[in-house]
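Quick heads-up: it's one chain on its own, the form predicted alone, in structure tokens.
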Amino acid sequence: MIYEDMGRRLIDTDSGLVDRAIFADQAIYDKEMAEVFEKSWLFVGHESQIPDKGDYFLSQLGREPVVVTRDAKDEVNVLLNICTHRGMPVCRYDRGNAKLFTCPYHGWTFANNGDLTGVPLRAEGYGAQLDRSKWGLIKARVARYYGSIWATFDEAAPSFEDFLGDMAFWLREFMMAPDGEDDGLEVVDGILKCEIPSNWKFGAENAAGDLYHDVSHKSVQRVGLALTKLRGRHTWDADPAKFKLLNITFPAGGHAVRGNLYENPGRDYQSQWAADPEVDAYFRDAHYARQKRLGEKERLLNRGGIVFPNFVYNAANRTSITSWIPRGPSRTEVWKWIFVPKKAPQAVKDAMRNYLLRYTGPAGMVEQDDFENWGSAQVGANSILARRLPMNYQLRLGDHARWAWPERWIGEGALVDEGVSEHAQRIFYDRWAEMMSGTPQAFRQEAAE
């Protein structure tokens, strides 16, 4: 089935409407991948996965492999993993240290900048004639932020600051060590990685905004998995100092984060890690040091987001990226990397990453959960007969979101919605039909007036 204008038709922000088929339909995911994946800025992983020159790691740019490296120079490439010869993958380990790549095929040969710099049979079998120059890796356009990697093979695509937007406040706030210093965290070694049956945009959409499904987790919540231990699971539920929960979208790039804004200033240390004086130590320590460092800002507690389309963070002692890659209409492989600050103390290394992985990951008591609900959503998706209703993103629709509500310095283009709502869901919806169709919905027109 091929959809004309399928944008205006499938997503209805004004009325909150989603049409099923855009999570099961094989001819709209071909054309998401399309125009949505190969013309996006997508996350390929954190410098400190490559810190020596020579070092490179395997990883994914939409449906594409790539090898990402540190060549010679110190610079980070991005190189399509195919060999332009026979299509051969040239590098088959998930991570290493080489100046060269082979491929095992034919043997053509390619520097960790992907320039073409062997080929056998040269001389005599192309007559000196095949220019290399026009025969290396294919290479994608790189952007580093603050300790990210992030690439595209558009040419055409937007800057990557200008894809990110307002929404540069955030990110770089989350790349932020527990006291404040930019880029301060480093990756716990090796990628979690497993496949779902569900549509990649069911765990896209969640951690746009998705405050309400606690639900899910009450087993979780019965067992005290929060450092508190007190209730819930997050940390900041045993938090006495009053905040507002905010939902932050920015409709220009469909990007969208959660936050707690406290209503006042220099709030007191909450000790999450008391049974462990060393560990409680330090966060007690990075706590007033972030205070100090970043002023006003300090008052916001960045809980997580979406950079538009599939990286999803959580930040507040849950720091850890996703990466939504699409396999088909109704799988989804999830990559996600966990994070410690760089400078801690070892001990503190420990604590965070054996936290990480019991909360989150595939073996995580939080995430299997959320696994669960996805699949059986696909399963609704792919029901002919539950086709006939859309999906339903009306919880809270009408004017409740305000525009750089309540601070301006959360960004010009952020439009605030305050509490338990639906809107930053509308709004990732909204930028993936204009995405699709090409022609601004509602919430981009609202923003251009």
Given for the second form:
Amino acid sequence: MIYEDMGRRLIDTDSGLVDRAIFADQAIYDKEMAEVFEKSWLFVGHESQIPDKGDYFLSQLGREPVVVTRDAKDEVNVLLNICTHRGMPVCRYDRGNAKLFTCPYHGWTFANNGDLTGVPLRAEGYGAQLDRSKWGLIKARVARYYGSIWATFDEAAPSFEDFLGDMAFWLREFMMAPDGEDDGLEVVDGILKCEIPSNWKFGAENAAGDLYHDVSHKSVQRVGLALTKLRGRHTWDADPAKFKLLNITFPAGGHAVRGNLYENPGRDYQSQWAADPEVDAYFRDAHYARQKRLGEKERLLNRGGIVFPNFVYNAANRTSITSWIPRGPSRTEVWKWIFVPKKAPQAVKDAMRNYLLRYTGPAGMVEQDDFENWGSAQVGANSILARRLPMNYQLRLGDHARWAWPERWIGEGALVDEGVSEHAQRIFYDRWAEMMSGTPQAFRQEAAE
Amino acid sequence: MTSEASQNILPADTAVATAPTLKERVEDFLAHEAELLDERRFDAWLDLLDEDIHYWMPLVRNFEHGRPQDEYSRPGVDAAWFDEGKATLRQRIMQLQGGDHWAEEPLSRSTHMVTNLRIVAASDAEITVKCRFLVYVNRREEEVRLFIGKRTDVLRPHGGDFLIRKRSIFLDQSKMLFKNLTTFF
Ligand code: FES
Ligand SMILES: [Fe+2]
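Since the one above is the form predicted alone, can you give the form predicted in complex with its partner chain too?
What follows is the entire complex, opening with the chain shown before.
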């Protein structure tokens, strides 16, 4: 599809071309905040961050500051963290437990479900005329999905289930424990937050399906990170079983997954944590338990993906979630939640936490180099001269992507291709263009029926 | 300088003859350590770390009055910027030394400053030292990072010198204001 705006052609995914201005231009950025971010369901956190009534934490809904609470009725609320009187944030602690939030300016008081419960001078100053029910904190629509919490302020947005579409299978699979048990993860306390000097889309599209940047991670591949006692950075590197590498995309929503599809069902467990026998035993058991639970679908290894626009997850023992929070055309705040299996023995939680802390975030041996890439790509996006050439997303542009292929149970709405390609990024920008232009998607040339 | 003041300066031979205090030795050691990092002599730096070192930099949170225990994430349990032993520090150094770790290729220029040093506990086996640090990092042309915070080190006497047994690094930032942490503290 072609997205034309502001007098120039920005996205042409039929040709695999993307104008560099979409990573740098302030007017495009402002528009994408309104058209893409404000109209999408966005991830704000995980229920294990607020196990008890009254628990809360601060988060971001796109650019908007929110406080996520568990109220007295056990409901999860996502509230705009802005006082309805003069606009002060009413909560200023990263997390805690509170029944009430009292604004430090004039003392308006809000319950943890957002209701305005107290206004000083109410009787004499407002003559009891102030209708408190109209001045509660602005509440987002909230969806909970296997422990993850999502929200949007857009009343007109479709339901979360419709927004997610066939991506649901993968998000659910990610939130499972290694043994395939639903809602099996818990957050490791502490969100890694940092700032990178690049547009939010670089990180997001990379997670959609950039399997092409191995050279970036050469150093960590060389040093070794996986606890298999082998070189490599992924725990699955130790598995000799044959698989197809799939880019599974869901054009309707713009979501995408990277996954291995193993040739044969019932493959044997390959020791992936040999450095620690107790941990290895847990993953061995989990491997076979998952095979039983998932049936045919156990042939899939979920490596990670993206829920459009800015929710990224890493799966397959690197269980983490990243939210790309736009702060300007060339500035992004990165929030990262890391997860371990809820019911695993402490030794397993420790081993995964250690692996993850060395893998992920600004101190992670893998992602340091990713952040470097995106910061550097921004140099090209900001260059007016470089903009004479569009960004090139032509890798394996052609007709080899297939609907629900090679296995229909991957999802009816899945447009899949195999191996290293930029198919998933083309789908990502297709969806972006569709939201920016407000035009329903055209026939997708890549899909050969 | 008045002649009166200059009379108070010890002659050179006296200065050498006076045995350095424990504090002076620790100061010297930490200055030397900082220099190794700034000169990118990472293998020599590793040699100053005890085999059982715990190298830890917690996350920092904005916490509620009266709940100071919420400020730092817990070692060994929570997320952290670093929660490392010697083996993983060695891996990080191997990563730095290959010329293919693009976040540090070319390597940064850094200056580590260690100040406000105070020995808070000392026995034959262990010396606990508190200090403040200021680390300036400049990379490529205009990438500048400034890390300021507090450190608590536990040192172990070793030969005539010390080894670092434990290092806790409290960075004064709740959100990392830079794109990555490729620096040692
Ligand atoms: S701004 Fe919050 S009470 Fe006035
Ligand atoms: Fe990467």
